[in-house]
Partner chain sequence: MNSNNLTRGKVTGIIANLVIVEVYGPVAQNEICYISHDGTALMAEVIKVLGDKAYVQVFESTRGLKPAADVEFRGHMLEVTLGPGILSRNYDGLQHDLDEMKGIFLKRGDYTRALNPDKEWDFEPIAKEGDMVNAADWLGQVMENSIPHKIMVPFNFKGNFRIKKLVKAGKYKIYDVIATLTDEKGIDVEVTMVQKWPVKRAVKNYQDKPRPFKLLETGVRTIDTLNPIVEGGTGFIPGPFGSGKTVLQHAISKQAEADIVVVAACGERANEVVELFTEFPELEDPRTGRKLMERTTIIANTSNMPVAAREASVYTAMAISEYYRAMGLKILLLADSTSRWAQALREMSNRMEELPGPDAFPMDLPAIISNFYSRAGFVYLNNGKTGSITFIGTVSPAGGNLKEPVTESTKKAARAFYALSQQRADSKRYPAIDPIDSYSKYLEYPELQENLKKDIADDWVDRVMMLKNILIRGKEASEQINILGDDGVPLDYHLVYWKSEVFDSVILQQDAFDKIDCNAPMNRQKFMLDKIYDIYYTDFNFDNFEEVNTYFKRVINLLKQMNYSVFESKDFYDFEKELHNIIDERKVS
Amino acid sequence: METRAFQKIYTKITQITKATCSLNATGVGNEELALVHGRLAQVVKIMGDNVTLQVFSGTEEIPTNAEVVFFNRPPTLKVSEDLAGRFFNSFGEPIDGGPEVEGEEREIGGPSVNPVRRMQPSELIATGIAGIDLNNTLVTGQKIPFFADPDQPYNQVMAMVAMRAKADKIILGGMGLTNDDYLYYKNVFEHAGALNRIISFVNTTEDPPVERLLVPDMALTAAEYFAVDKNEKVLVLLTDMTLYADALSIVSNRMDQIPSKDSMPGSLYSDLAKLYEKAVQFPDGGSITIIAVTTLSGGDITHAIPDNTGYITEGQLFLRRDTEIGKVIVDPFRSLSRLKQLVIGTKTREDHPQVMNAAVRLYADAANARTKLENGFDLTDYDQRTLDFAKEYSDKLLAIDVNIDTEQMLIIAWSLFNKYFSPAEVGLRKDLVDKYWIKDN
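Which structure does this chain take on its own in the form predicted alone, if you write just that chain?
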């Protein structure tokens, strides 16, 4: 970033910590960008004339007489149709070897949408993953996280969602991606021929962790351009929000703020909420749907990051490895989409709600049967059938590698009911059984 003529230059830093430096300056705005000793920094605190700057790449070897130049503006992103198909860093600069984007410059990190302009979400977002579309259907304008252990293939799931989701634009915000993950996303998007509707903002493990804090705001500013200005359905994928929160923690600790639960800053809830609340359905048809990944430490959902996330979002999708089939599934017991009732049975086939409930109830019966087996009790014929059903249900419908449409999911579910149970055991409404039960030849 270049300095401009007539910008005021300061050369007296009063305090330096590992990530911040302070000086006396006037006419400076909050979140304004600056160069400190040639390094990019951002204003994080103003107390009278005392200004504290967060230096993204750290303050090592910055002298107290270093030059500080303020840009008189917060971080911005140039928005236009040219964003599509491109990869950018945390500052919105191209990292794919392509040209700079020309367009209107917009400040990032603005307020969320006025509630008066919001509409109740009512459009289905299909992902092709049955564990989501059948049991935890997503709706445009929804905000929902994947909860996953760090060793689970959540980046592959996110890439699959990006490939399959019926959305006009997909925007990826990658925080703390390994180079392998970054190249994986790049290759998947390029080979799928879907690059023209995907925009990526990436911070890798080789970049300073503090730069991650800009990534979601960059992604959401691009999303707002396409949703508001172009009336498009936009899906924003954020991974990994735990690394984002860790970066918040690094900054607050280095500013000597008193940490809250699990070493997180006291502002964690509002920091996460200001991102997630950008999810919206507009009356004109544009929408922003946010799917994020929150990695868990040892499966602990009581940690401050997933705990706060659960209060803000509309459900969660829980990934776990099913040892019976050796695949990762979307866990039907711990996953929940709080908005699914707005679309299932209306935007999908009429039998969807009943089939979903019946399948999960039979899956629960199988879990009870497994407990009986582990405790040395004899299984009934029904118990054995539920176990066989659960294994096939996991393999054909819950596994994340299943890529079919909702109609096909319902057909498979009915065929499994027919294979293992009688209509009375499944307990579906008679009119639905008459219409959809697969009659034996």
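Residue numbers count along the first chain shown, from 1. Predicted model only: the values in this text are computed from it and were never measured. What we label the rigid core is the largest C-alpha set whose atoms superpose within 1.5 Å from one form to the other. What changes on going to the form predicted together with its partner chain:
Treated as two rigid bodies, the chain shows a rotation of the smaller part against the larger of 12° between the two forms, based on C-alpha superposition.
Hand over the structure of the form predicted together with its partner chain; the form predicted alone is what we had up.
Just this one chain is shown here; partners and other molecules are left out.
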């Protein structure tokens, strides 16, 4: 990063903690960038002449006489069509050996869209995965995370969803990505011949954790450029938001803020909402859809990170290994797409909502039957049928290796209803039963 000749250089740091340092300086603006001992830092607090800076890569080895230069501006990203196909670090600097991107310099983490200028999302994103398209339909402009344990194949599923979604641009914001996962994404993108639609901002586990705090804002600033200026459909992938939140807590901790639940900062909800709310559908066709990953520890969704996320996002997707069929499925109980009702039954066939609910209800009955079985009770004939249904439903519809269109998903669901149950047991609206129930001859 270049410094400019006329800038004043400070050389007297008065306080250093693990993530921050303070000094006396004048004329400094809030959230302004600075270079401390050659490392990027940002103003987080001003008290009279005393300015506190958060040093993104940590403060190890910074001496009290280190050079400090202020930039007079908050963090920015240069935006233009040239972003496409490129890989950057948290600061927006190329890491693919290519040249710097030229373009308009925009502040990252900018203002939010006026809610009256938004449009109600209504465009379905087809992924071919019935666990998503049938039960948890996604739409453009939605924000939704995968809630997954660290050992689940969430990066694979997310990459698959990204490649099948018909997005004009896919922007990957990688936070604390392992090098292997980073290479995995790179590989998938290259193989799909999709590189020119992809932009990546990556902080790997090898980079200092606090740098991650810039990644989502970088990715979303690029997304806003393509969605607003170019009216494009942009899909933003953020993985792993748990590591992002961990970085937030490191900083707030160093600044002596009183932590709230799970040692997270009290502002966690607002901090996360500011990012996720960048998901939007514009009237001119541009949109930003955010699919994120929030890793759980031991499946605990009451932890502050998934909990606050759940209160912000428009649903969540759970992956689970179904031992009966030996495949990973999209869990129909805990997964939810809040925006599905904007498209199901209208953009898809009329029976979609009812079929979806009925199948999940029967799957729940199967879970009850399984509990009975485990407790050593006899199963009724109905119980047995729900178990058989559940197994086939899981294999033909919930498994993540399914790749069919929504109408086929509905046809399969009706055929399973017909195979295992009577219309009264399924409990669908009569006009739908009359129309779609497969009549036995």
